[in-house]
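Here's a solo chain for you in C-alpha cells, the form predicted on its own.
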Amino acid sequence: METMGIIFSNIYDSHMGALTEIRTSASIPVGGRYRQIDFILSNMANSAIRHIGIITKYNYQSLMDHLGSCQEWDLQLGSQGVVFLPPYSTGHTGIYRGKLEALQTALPVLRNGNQDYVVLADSNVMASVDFRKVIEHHAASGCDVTVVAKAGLTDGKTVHHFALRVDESGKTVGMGVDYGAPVGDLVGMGMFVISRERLISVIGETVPHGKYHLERDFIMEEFNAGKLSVNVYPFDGVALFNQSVESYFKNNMALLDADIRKGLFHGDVPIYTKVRDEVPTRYGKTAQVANCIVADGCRLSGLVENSVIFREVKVEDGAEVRDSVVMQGCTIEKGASVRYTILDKDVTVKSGTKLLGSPEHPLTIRKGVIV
C-alpha cells in the first residue's frame, strides 16, 4: 500500500510567541540538537513514505536551511521526494485559516500522485511512530479516516485540540474540538490517514463552502451526520505536544528524564536530524554541571543544572544556569543568573544580569538579544 505524506509546518505558529517570530513551528529547536519537524519527518522516512509535501506559509527559510537536500533522512528534495508547498505557488492568498484551506496548496501534488493513502500530520508532536502499523490498522478497519491518538492525557479540565471517545471494542463513539475532554477520552496527535482520492474530494467539497478546520468542519461534522466512519489507532509510546511556549518548555525539561529519552530516541523508529559536527564540549575547572542535556561545541565554566544546552553555548566562570533551555550560540557572562528561561539563538546575558521566570510561565528572550 503506497502512501504519501503531508506535513503542516505553520499551524501552531500563533501559539508559540517569540519562538516563531522569525521561523515556523516546524523549525523550532528542541532537545539540544533537533528541530520539531525532525520527529514527523523521521517517522515518515522510516515508514517507507518517500513522497512528502511540506505546507508552508511564511518564515520558512530556516526550515529550508535545516532540511537542505534531505539526505540525513534518506530522502530526496524534488518532485518525487520532499517538496515545499508555499501558498503563492498555487495562487492561494497565503492567509489560510486551517488545515482544509492549507490543503488547497497540496492539490497539485495530490492529483499527480498515485499513492493509495495520505498521512496528514502536524509538526509539533515529538513521538516515534511507525506509520506502517498505522496504515495496516487503517486498512483492516475499513473506515474512512484513521486518527492516531494517545490515552491517559485527559482530566476533564485541560483543553485539548481534538479528543475522541471509544467504546470497549475500540469503536469511535464521540469526539470534540477544543474542549476539556473527560478522563478516559483519547487525545488526537494531529496525525490522520485517509485515501488520496477521498482527500481530494473532501478539499473540493468543503473549502468552497467556507469550511477550513479539518477536525471540526470535516471529521466531526461528517461523523456526527453519520457520513464518515472514524477509526482510532491507539499510540502507547511517548508523545510530547508542543502547542504553546509553556508546553515547549515543559517538554524540553521532560527530556531530562532518561525514560522519556529512551521512549523517543531508542525505539524501532530512529529520529534523524541535520549533521553538524563540532568539537567536543569543554568543561572548565570551575564547571558544575548536573542533570543536563549538553550538545557539542560548548564551553562551560559556570554552574549548569537541570537544563537543555544546545551547541556552542558559553557559560562563564561565576555564571549560573538552572532549569532553562539555552539555544545555540548563547553566552552567559560571569555573574549572570538564568532560571526558568528560554534563550533563543545567539542571546548574550551580560554580567550581573538576572533572568527569572517560573515553571508555569518561563521567560522567553528573543534571538540575538543582548540583556
Given for the second form:
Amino acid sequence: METMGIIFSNIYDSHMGALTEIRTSASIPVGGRYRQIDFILSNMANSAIRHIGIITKYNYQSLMDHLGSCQEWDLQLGSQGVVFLPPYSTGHTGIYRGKLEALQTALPVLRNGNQDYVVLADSNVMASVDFRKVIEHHAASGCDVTVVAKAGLTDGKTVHHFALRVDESGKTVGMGVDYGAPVGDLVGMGMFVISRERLISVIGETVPHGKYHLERDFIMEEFNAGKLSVNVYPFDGVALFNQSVESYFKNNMALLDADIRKGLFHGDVPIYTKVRDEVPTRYGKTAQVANCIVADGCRLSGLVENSVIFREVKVEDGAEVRDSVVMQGCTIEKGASVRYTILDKDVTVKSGTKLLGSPEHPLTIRKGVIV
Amino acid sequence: MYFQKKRCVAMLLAGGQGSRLKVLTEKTAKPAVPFGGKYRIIDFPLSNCVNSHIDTVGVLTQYQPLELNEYIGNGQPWDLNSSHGGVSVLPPYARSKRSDWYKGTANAIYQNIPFIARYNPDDVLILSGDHIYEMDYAKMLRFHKEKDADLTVAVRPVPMEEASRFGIMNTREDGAIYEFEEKPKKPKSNKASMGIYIFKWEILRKFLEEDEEDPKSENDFGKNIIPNLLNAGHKLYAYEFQGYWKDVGTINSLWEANMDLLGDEPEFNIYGSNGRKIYARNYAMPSAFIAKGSEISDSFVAEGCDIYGTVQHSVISAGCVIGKGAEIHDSVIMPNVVVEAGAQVRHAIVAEDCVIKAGARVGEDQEGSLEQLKISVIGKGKTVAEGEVVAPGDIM
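With the form predicted on its own in hand, show me what the form predicted in complex with its partner chain looks like.
Below is the entire complex, every chain and molecule, led by the chain shown above.
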C-alpha cells in the first residue's frame, strides 16, 4: 500500500537549549556521524516510503545542507520524492504553534498525492521502525489513527508528551498529553498513521477553529468524544527520545551499550547519513581510547574515555576527554580536560582549560566557541 | 545524442590482472583492491580526476570486471555522474566479426577510439589504475599546453641506484625528452615514468591506428607508442612530479603503502590538503566502537568497526571486528574481517570478509628491510581455523 511520509523538523526546538539556536532539532548531530533526522528518514526509506514532506519552520539551512539531494537515502529531491515544506505564510498563520497547524503547509502535497496512508513523524526519536509492519497493523485494526508507542518507560512521575493506555486485548482505552503516566502506559513515539483523505479533512475541520496541537486537540479530544478510534502499535525495539539537552546527552552515552547499538543499527536496515568522505580516524602513538564511539576523520593522540566523538575531532597528546559528546571539528588541545560536556561543532578547548559538567546537567559549549 | 566537446578526456587503464598480488587479485581486479581503511586503489586516480576538474573518464576494464563495475556504478561518489561526460566503464566488446580482448595498453585505448572521438577532446590523459598518489593533473595539463607538447609524460625522481628498474626518460634542460630507455643497465637520468601520459588527441589517434596495423607491435605505450613518437620527431616533454607516488603492484609494496599512511607525520598524508579529498563509495555503517580494555596506537581505524583487542601500527578497514585479547601488529585488515578473541595477526594482509578464528596466529613480528619482510596474506572470504598457524610469508 502506498504511503506518504511527513516529518516535523522543528517541533521540539524549544527544549534543546543552545543546540537548536542555529539549527532545527532534526539536524542536531547525534551518535558520531548522524543527525537526528537520519533515523526517521532512513526508517521511511527502508520501508519503501519514497514520497516525503519535511515540514520546517526556521533555521533549516543546516537541514537542507545535510540532506542535499537525498541520494544517500536513495531518495530523490523533488515533487516525486522529498520536498521541503516551509511555513505556509500567505495567510495569517505564517508561524505555526503545533503539528496540526503546521500541517496546513502540507495540504497541497497531501491533495496532490495518490497514497492511501500518511505516516506523520517527529524527528527526535532514535529507533529502527519498519513502517510496513506499522501500516499492516493499522490496516488490520480498522482504526482511524495508529500511534507507534513504546511500553516500559513510564513510572508515574516522569512527564511524557503523549502516553496511551491499552487493555489486555491491545484496545486503546485512554490517553493523556504532558502527564506523568502510570506504570503500564505506553509512551507515544511521535509517529502516527492516518489515511491521507482523513488527514486532509481533519486539517480543514480543526485548524480554522484555533486547534493546533495534534495529540491534544485532535487525537485525544476526538477519542474522548468517541469520534475517533485509535490503534496502538506496540514497538518493542530500542527507542531513544531526545526531548531535552539532558536526555540527548544520556542517549548519546547509551550508544556505548552494545545491545542498544545492535537495536538501532542492525545490518539489513541501515541508518543513512550524509557522506563526507573523511579519512579513517588516525590514532597516534600516545592515544588512550576506551569505551567510545568514534567517527571518521579524527586524529586522536590523547586520553578519550566514555565519549561520543564526531567527525574531524582532534584530541592532542596530553588532552583528556571523559564522559562527553564532542561534535564535528572540535579541537581539544594539550593539557585541556573536558568532562560531562557537550561541545557543539568547531569548538576549540585551549590548553589548560578545564570543563566540567555533571552527569545530570552536562555543560554545553556553543558552536565555534574558543574556550 | 549530443556530445559536448571536452578539453581533456581521461582514460583509466583498469584491466590489469595484478598477478603479483596473488590471492588478493584472484577474484578482484587490481584497481578494486581495498586500500587505506575505506578506499580502493581506483579511488585515487578517479578522485585526482575530479580534483583536477576532469569530468569525463573512461575506465577500461577486462579482468574480473564485475566488482569494479559495481563499485564505480554511476560514478556518483566521485561526482562523476554528470549527463555530459562522467564516468563510463569500457569493457572489451564483441563486434560483428570478432571479439577482442585488450591485447596491450595501447590496444585498449585503440579499441575505444570511438568513445574518445565523440567528445573530440584537445588532449587525452592516460592513467593507470594501480598507483597510490594524489596529483593535480590540471598542472600537468597546463605544462603540456605551455610546451605545446605532442606527448607529456609524468616522471618522478627515483634514487639513481634504483633507476635501472624503471622506464627512464632522458631529457634536456627544458624537460624535452630525447630518449626513452626501458630498464636501462646504465641509466643516464633518474626520471622514472609514472605511466601517466597526456597526448594531443589527433597525434594519439594517428599513432594508435598505425600501431594497430603493425603485426610485430606489442601494442604497449611504453614499448611501442612512446618510442614511435620519439622516432617520428614529435615533441615529448617530461613533467616532474614531486609528491608521494607508489606502484602497489606487489604484496610488499601494497603493505608498505598502507603503512605510509601512519605516524604523526605520515609519508602519505591523505587528510585532504587544501580541500582535495579522496572520494570513495561509502556504505552506511555506524561510527566505530572502541571498547574498554582495547588498545589502539599508531593506527587507522575506519567507521563500522568494533575494537575490543590491541591494534598497533595497522590499518583496520570499515566494518571489522577485533575481538577481546586479539592482537594486530603491522598489518592491513581489509573491510568486514572478523578477528576473534585471542587471535594474533602480525605483518599480514587480511583480505575482505575473512574470519580469523579464536587463538589463530597469522604471521610473526619481524624486523628488516621491506624486501626482507615476509608478509602473510589471507585471501578474500577465507577462514583461518581455531588455533591454526599461518607462517610468515605464507599465502592462503
